[in-house]
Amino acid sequence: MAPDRNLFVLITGASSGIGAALAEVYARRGGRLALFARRRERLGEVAARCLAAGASEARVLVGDHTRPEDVAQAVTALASWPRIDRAYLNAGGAAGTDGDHFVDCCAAGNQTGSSFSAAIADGVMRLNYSGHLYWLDPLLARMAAQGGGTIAVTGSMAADGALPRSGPYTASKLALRALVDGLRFEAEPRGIRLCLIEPGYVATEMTTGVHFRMPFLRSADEAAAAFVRGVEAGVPVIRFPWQLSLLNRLTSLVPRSLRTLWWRQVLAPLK
């Protein structure tokens, strides 16, 4: 990517993982960054790395995207920017309602039919779906007014439904997929590109607690580089890595009874 010091990029969930890696990709391009997440200290560290890497600006916006008032405050802070060219709605995960209940989506019982928690299921949905709505509202309006822009939303290949013991997490990502697909038709004539990013297994804080072998695991830096290439090329749906995407597609063709048998073998040590 050629340097562009007048490219204004917003990234949510920017304090670690894919979000931090996305920020560093655009920093090396010299872009102007707005970094939004809950953890002030970690955001400060990411901002410092971005400035050292060549970013023209690295604003720290502290907030929780599941709180409309936090998003509204961040939107107000960005009013001084002439435009927002790229918005990566990347915040999300598998945490419970208050962030204290971390859910290992394939090992913990509180997302399963054997020990279900409505509070955690609701928290996962707010984290991975509802929180994005609070950003989409002002971003779609602003980009329409400025004549265009790109919004990239991070979903997951879990939406393919191939991952057991993760009903609420899968549901949240499937809802996000449907939302982006549904909004794209009217957004495009207004100059707004909507991009759905669906990672496979990426080495982040979220995957640290997963207790089974994750096929085709990739680093956050590898994932971010692939996502930025796709977004800048105008690809509407980006799935990375392609190997896991293909495996998921093929798995969907296998009879459910055989898939269930295979997963029971894989997850047996976790019980």
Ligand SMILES: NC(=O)c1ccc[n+]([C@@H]2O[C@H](COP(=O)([O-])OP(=O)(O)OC[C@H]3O[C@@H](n4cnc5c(N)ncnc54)[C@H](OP(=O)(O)O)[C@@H]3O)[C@@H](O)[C@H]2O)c1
The other form holds:
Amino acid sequence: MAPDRNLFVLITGASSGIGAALAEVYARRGGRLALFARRRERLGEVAARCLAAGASEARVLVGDHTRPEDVAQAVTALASWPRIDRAYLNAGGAAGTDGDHFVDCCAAGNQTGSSFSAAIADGVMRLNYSGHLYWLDPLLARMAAQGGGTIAVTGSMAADGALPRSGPYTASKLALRALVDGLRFEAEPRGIRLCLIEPGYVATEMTTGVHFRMPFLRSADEAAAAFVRGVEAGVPVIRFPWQLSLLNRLTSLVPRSLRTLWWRQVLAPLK
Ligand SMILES: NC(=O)c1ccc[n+]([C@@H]2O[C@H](COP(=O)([O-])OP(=O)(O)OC[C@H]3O[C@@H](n4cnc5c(N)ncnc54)[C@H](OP(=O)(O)O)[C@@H]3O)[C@@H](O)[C@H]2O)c1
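Pass me the form predicted together with this ligand as well; I've looked at the form predicted alone already.
Once more the chain from above appears, this time first in line as the rest of the complex follows.
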């Protein structure tokens, strides 16, 4: 990728994992970065790494994207930028809120039978779906006004089909896929490209506690490089790695009853 010191890039969920790795790719290109997430200290560390790697600017924006007022504040802070060329809406995860406690909705026991929690499932939906809406609204307006731009939203290959204990997460990413696919039709005539990023398994904080062997696990750096390549080439749906994407596509051809039987066998020891 050619260096561009005047490329303005916003990344949400930039304090760790894929988002931090995306930031470093654009930093090496010399871009101007705005990094949004809740943990100020972690964002500061990522910003320092980006500046050392060549970023022309690394702005820290602290906020929770499930809170519209936090997103509005971040959008106001970005008004001083002449434009936003790329917006990676990447914040998300498998944690839902249950009152004051954040709980991993994929952790054993939380989404099985009687331990199902509507509050957790709703929290996951707000994290992986609603939070993006608060960003999309002002970003679409701003990019239309500036004559174009690219918005890349991080979904998940989990949207290909629900696994045991991951129903709420899969539902949230499936909703996001439908949203982006639909919005693309409205955005394109206004010069805005919408990309849907669907990672397979990536080694990040989110997958640290996963209880099974993750097939085709990749590093955050490998994933970020593939996503930036796809976004810069204008690919509308970017799935990485291709091996898991293919496996999921083939699996979807197997009758649902057989798939369910198989998952019961595979995950039985985890109960
Ligand atoms: N890792 C995988 O295997 C995998 C697979 C498919 C899809 N994904 C998706 O990839 C994206 C990035 O995840 P990751 O794997 O890089 O995990 P990660 O290291 O846990 O990163 C998640 C990022 O989202 C931020 N975040 C979480 N809740 C937030 C909130 N309410 N408001 C603002 N920021 C928030 C976190 O920062 P703070 O905690 O500082 O807010 C962090 O920067 C997520 O959308 C995830 O669903 C990951």
